[in-house]
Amino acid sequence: MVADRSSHTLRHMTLITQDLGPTEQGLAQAVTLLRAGGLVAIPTETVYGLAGDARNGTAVARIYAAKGRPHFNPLIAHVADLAMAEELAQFDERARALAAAFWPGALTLVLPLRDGAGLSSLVTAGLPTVAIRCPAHPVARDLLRAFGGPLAAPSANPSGRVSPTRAEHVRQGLAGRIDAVLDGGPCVVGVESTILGLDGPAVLLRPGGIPLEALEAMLGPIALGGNAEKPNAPGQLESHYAPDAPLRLNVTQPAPDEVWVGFGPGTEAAPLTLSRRGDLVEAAANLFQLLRDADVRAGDAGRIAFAPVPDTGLGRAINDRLRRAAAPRPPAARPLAARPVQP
């Protein structure tokens, strides 16, 4: 664990990142690390998350530092159940109905922060709202129950890079920066959670693992929102999920220097495919692994090209991630210096 040198500054040092299995012993070690302010990458059904105690300001600051994440970009608080969620946020009838329908699962709700919630202000980026989710992965649920409190857990990768859907992806990006990786196998959904703002009229802030159509079936029409300049939920930055190689979208005829990633009939010649049969569920589960595979094939001089993907259902989330991966890259973010912060 990173040790205090003074009451104001934490030393940067290379950590020995432990590999933990989804066993009783592995879960107990993960809980011990988290209660001591450590960082543990955990499996969820969407992607692996970098978890820290959401009520420990120093632990949350370490998340930002490990990822090199801009401090104005809020985090999601992960909870074991609705009762824990209601200790942190104010739920109305809409929120309770959605939680009953989609939790545990790939839906994050942005709700008014409850007075006395005790969350570090870094989790909410100082906003009067909190993004909150109850994950469905059995290992994440067991861990949250054993820990007994909320865990802040953005994706367990360097900020802006391809999200991790396997434990080895986490190690490739964060080994030496975090305390442990809890291996729960591949993530079955493969794209991050859908984020819905409910601190006023319902607004889709990020498409994800729950299709917009399923939410509109309960709530009626939902506006589209999100602000890359002043994000009020994760996943809104213009450039995100990026491989090293440049990316081109909606490509039906790739150039000679492009690694083509196909989707559906008519792309049989593509060396990689999101789904040969055009299955959006399969495509979402494959997306981030294929971004990594295509990046390796492209090498230093090549590019990546993706075939068109329908912009409906999970296709909306897939296209959102691809557009952000293809966006112009900002200058490398300077990591936020880890420092003690009042919860």
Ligand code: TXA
Contents of the next structure:
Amino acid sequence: MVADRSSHTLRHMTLITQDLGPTEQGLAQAVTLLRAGGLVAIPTETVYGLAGDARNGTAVARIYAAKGRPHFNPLIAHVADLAMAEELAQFDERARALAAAFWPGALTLVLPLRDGAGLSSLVTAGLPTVAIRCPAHPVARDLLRAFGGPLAAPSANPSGRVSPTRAEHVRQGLAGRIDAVLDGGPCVVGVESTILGLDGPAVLLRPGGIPLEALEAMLGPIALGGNAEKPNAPGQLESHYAPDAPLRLNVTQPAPDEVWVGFGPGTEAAPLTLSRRGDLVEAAANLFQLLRDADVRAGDAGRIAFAPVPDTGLGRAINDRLRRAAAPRPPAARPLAARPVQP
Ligand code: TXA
Ligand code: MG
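Take the protein just shown as the form predicted on its own and give its structure as the form predicted in complex with the ligand.
Below, the chain from earlier opens the complete complex, with every other chain and molecule after it.
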């Protein structure tokens, strides 16, 4: 087991962040840490999540602290199966049908919280609803079964920054702030789950790994509503998923100082590409790694420019993340945790 000491300057203690493998021993160690209120970054098929015991208020508070998350945004409770989910929330027929069709998978359902669910109120941020997801990654499923309870897990990145799709991304952002990283390889979906509000008429709260079209095929038309990242200011984009370099979208003619990221035919000249053949599934899987690669190539002075991506299927989630990555960045939106402090 490799461990290192991070040199981050923090308001709280620097931890030794353990590297765990997806083995019986690694899973057992992760369960032990989680039962003790520790934080373990875990692989899911969408992005890596920063997991803590959803019933333990101290553990959940530590998740917010480790991410430098400025407000108490509600978190997703991850479950092993539908039975565990039904202990937390009230499922109606729509919710059961969606769970049957898309779980385990990249769909999060926001449902009325059940009395006696036992979740820390920090998970729901005091709301009468709870967001629940049953992830499909085999390591996440094994861990949830072995842990035997719900795990709260936001994406395992410092608040506002690019989401992690590999264990090494987690380590780059959070080493020294969490107890362990459980390595399950690269995330195959590559964008976060789709969030569907079901505490009334169905409403899309965040586009993600399950295309809206697939949900509408079951439920009929779904309202595009709310803004899961900033519920009180609809339409206003908060900087999120942000690399260091400035970012421009829908670019067909990049400037000389721009690292161009292509998509599909007509962008063969781009040094980086979401997908040469214009495949949205491949593009989603590559998105966050490419934001990191483009950032490195851009260096201190350069900028990043993305070619247009169609706004259908997974393209809706890709464009949502890119718009947030390109949003204006007020100084307060660049948290202290954004860059490792040099020793
Ligand atoms: O794919 C994913 O969903 C990943 C992996 C780790 O599962 N998780 C993730 O979590 O993206 P996070 O915390 O980065 O995003 C959760 C979103 C937040 O924007 C939050 O506002 C919304 O879910 N959310 C959580 N509970 C909610 C609720 N009760 N009502 C409305 N939105 C809620
Ligand atoms: Mg996130």
